[in-house]
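Below you'll find only one chain, the form predicted alone, shown as structure tokens.
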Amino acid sequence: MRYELAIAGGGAVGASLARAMRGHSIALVSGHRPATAPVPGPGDFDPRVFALSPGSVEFLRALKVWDVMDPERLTPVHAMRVHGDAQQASIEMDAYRAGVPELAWIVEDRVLQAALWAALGTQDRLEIFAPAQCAGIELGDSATIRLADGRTLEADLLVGADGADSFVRAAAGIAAREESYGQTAVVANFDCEHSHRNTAFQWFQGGPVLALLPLPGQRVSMVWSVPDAEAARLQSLDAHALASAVCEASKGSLGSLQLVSAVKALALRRLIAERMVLPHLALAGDAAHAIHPLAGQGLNLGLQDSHVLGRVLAQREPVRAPGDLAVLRRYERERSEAILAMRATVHGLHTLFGSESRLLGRVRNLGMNLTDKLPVLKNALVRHALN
């Protein structure tokens, strides 16, 4: 079976790859298929959210799937604030300060990968293997994918979308720097007594981080970075100390809190791919680069890799394959700055406030502060998040 296009990973970052290259021959393998039939009622949301930038949300309409998500699971976020580990230490950003009708959209994973899943199954030329697991690769003059079942692929070009723990960056011999925060992310949803007013929180407490995303309604998401020790103390207790504990943290910004969905948890570590392409070879998303999600971009990084990628191939030379490597080395090339810069953000970020040094305290809550007073300097800021 011989294709233009393999993609191993069936989640958001490899199908709206798949997505943006309708029109080509494409093999899509996949672990799971997840479901397009809608999602369940209003009272039903995922613990799991992600906060979208604009110009993700961009792709997503260019796609013909933004529009098709019920409007009614989507929640601008209008402003944000963020608190520092010291009382008074604050900034708040805001859309219609920047000239911005929202800074981020909180979309559920479940209602972004049915949308994704639904828009494949009408597309044309697409052939899709799930569940399906990527047995071995061999890299020559094409790209050779065999999966567990027997079944073998040909494709001029395969891209790995398939995680941190990317079975495809592996098999073809391409190094990882990876190292462990420590840290896990619990994330659980709750009703708040008071309106969010479509504003996300987010409080730095000297290593662990605490956000709280707005939901549709009077509910929020929370995501709350601890240490792994921690993380299992917090899954131990019951609905109604977990909400409690998060009140105490958030300082009763949005009063009394009530669990309303499960509570999950996700390991936290950095990584980045040594190299994202070989001849006939691409990494896209996890599987390239992972993140802290204390700035909440991860999808958005990945979103933008394959945004790139689809435009990369759309515009390549007619004598040149989608393989070729000076083709992929363009879209190395004009991910590698962005990717570095968010990366060096982040992990700044995280080493800034997770150190207990009384000199960084003062430094960077006086930080906080100061940007806060200067609308300049925070909007320019709000503007390169909106990418």
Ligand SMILES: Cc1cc2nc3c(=O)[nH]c(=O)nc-3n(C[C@H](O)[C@H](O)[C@H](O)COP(=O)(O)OP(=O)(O)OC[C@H]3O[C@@H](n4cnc5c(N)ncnc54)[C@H](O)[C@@H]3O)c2cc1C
Given for the second form:
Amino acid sequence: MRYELAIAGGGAVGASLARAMRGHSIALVSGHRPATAPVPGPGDFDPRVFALSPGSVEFLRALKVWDVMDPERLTPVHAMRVHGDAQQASIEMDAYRAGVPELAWIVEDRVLQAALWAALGTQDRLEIFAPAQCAGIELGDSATIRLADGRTLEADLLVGADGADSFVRAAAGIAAREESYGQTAVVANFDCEHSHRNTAFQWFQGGPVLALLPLPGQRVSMVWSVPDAEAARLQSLDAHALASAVCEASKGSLGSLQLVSAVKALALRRLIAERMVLPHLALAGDAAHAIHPLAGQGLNLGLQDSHVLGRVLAQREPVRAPGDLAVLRRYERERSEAILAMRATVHGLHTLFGSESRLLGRVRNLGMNLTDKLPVLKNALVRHALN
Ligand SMILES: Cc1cc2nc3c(=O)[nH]c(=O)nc-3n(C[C@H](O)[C@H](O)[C@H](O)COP(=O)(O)OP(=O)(O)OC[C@H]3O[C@@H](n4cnc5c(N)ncnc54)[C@H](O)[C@@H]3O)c2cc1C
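I've shown you the form predicted alone. Could you give me the structure of the form predicted in complex with the named molecule?
Now the complete complex, all chains and molecules, led by this one.
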């Protein structure tokens, strides 16, 4: 079985790349096969949600994936309110003042996956191996991929989009710098007493970070990044006690809360692969870089990887094959700066707000208030985050 492109990993990054490369002969090998049927009733929301930047939404629209999603399940973010860890320190960003229709969109993981996989189901020249595991690779004049069930595929280019624990990255011998944050993100959905007014809220708590993201109606999705032991404690609370803890940590901004979903926990780490490409091989998404969710940018970076890799492959000179290193280096060069800049910003914020130094404490809260009072700087920050 020979293909131009094989993709390991059918998460949002791998699936979006398969879609972006439609027209080419593609093998998609995925550990899971998401349901493509419409998601359950209006009251049932996935506790895993993503804040997608307008740039990511534009990309998904071009893939004909965005407009098929049920609009009732998509929530535009019109404002963002971020609180420091001192009284009164806060910054508010507003789509209207920044001159854009929205700052981001909140979408459930399973809604996005269902839309991507439904689109892939209609795609010519795409063969899906799922559920299937990529269990061995060999790089020579092409990439040979051995599946766990014994089948063998061959492709000119293999893309590892198989997540932070990437088998492809390890099997290709690409080292990764990796570090645990010592934090776990606890995620769950709540109904709230007061309207969220399409605002995303965030509280820096001197290390831990609490975010409440707007969902349709009077509902929010929580991402609370806390030390691992505290995450275990939060998970052990009953529904009422957890809702009270979140209400207290969010200073009652949305009134009383009621837990309406399962509670999930995800360990947090930061990771960067030492390179994104080799002859006949490329990495994309969390397989290449993983960051703290405090800025809600990990998947946005991964979707941009798909977008850029798809474009670079489509624009290559006809004499060059997809796995040609010169072509792949173009992709790596184009992505490096954005990835490193986002990584530095997110890690800088995490370190600044996690520091126990009193001086840094004053600096971070003062900086927040100052930025809030400088509309030009604030709007420039907003525009930067829209990509
Ligand atoms: C709490 C939390 C909140 C977040 N919020 C946001 C947010 O608001 N906005 C945002 O942009 N990002 C956010 N992120 C980051 C985002 O979740 C990730 O960046 C994104 O899911 C990575 O997608 P991916 O497709 O690269 O990897 P994954 O989603 O991990 O997918 C990997 C795929 O590879 C498959 N696979 C693994 N091994 C193999 C193998 N050997 N063979 C075949 N298939 C394999 C798996 O089955 C899976 O389908 C958040 C992260 C966390 C932890």
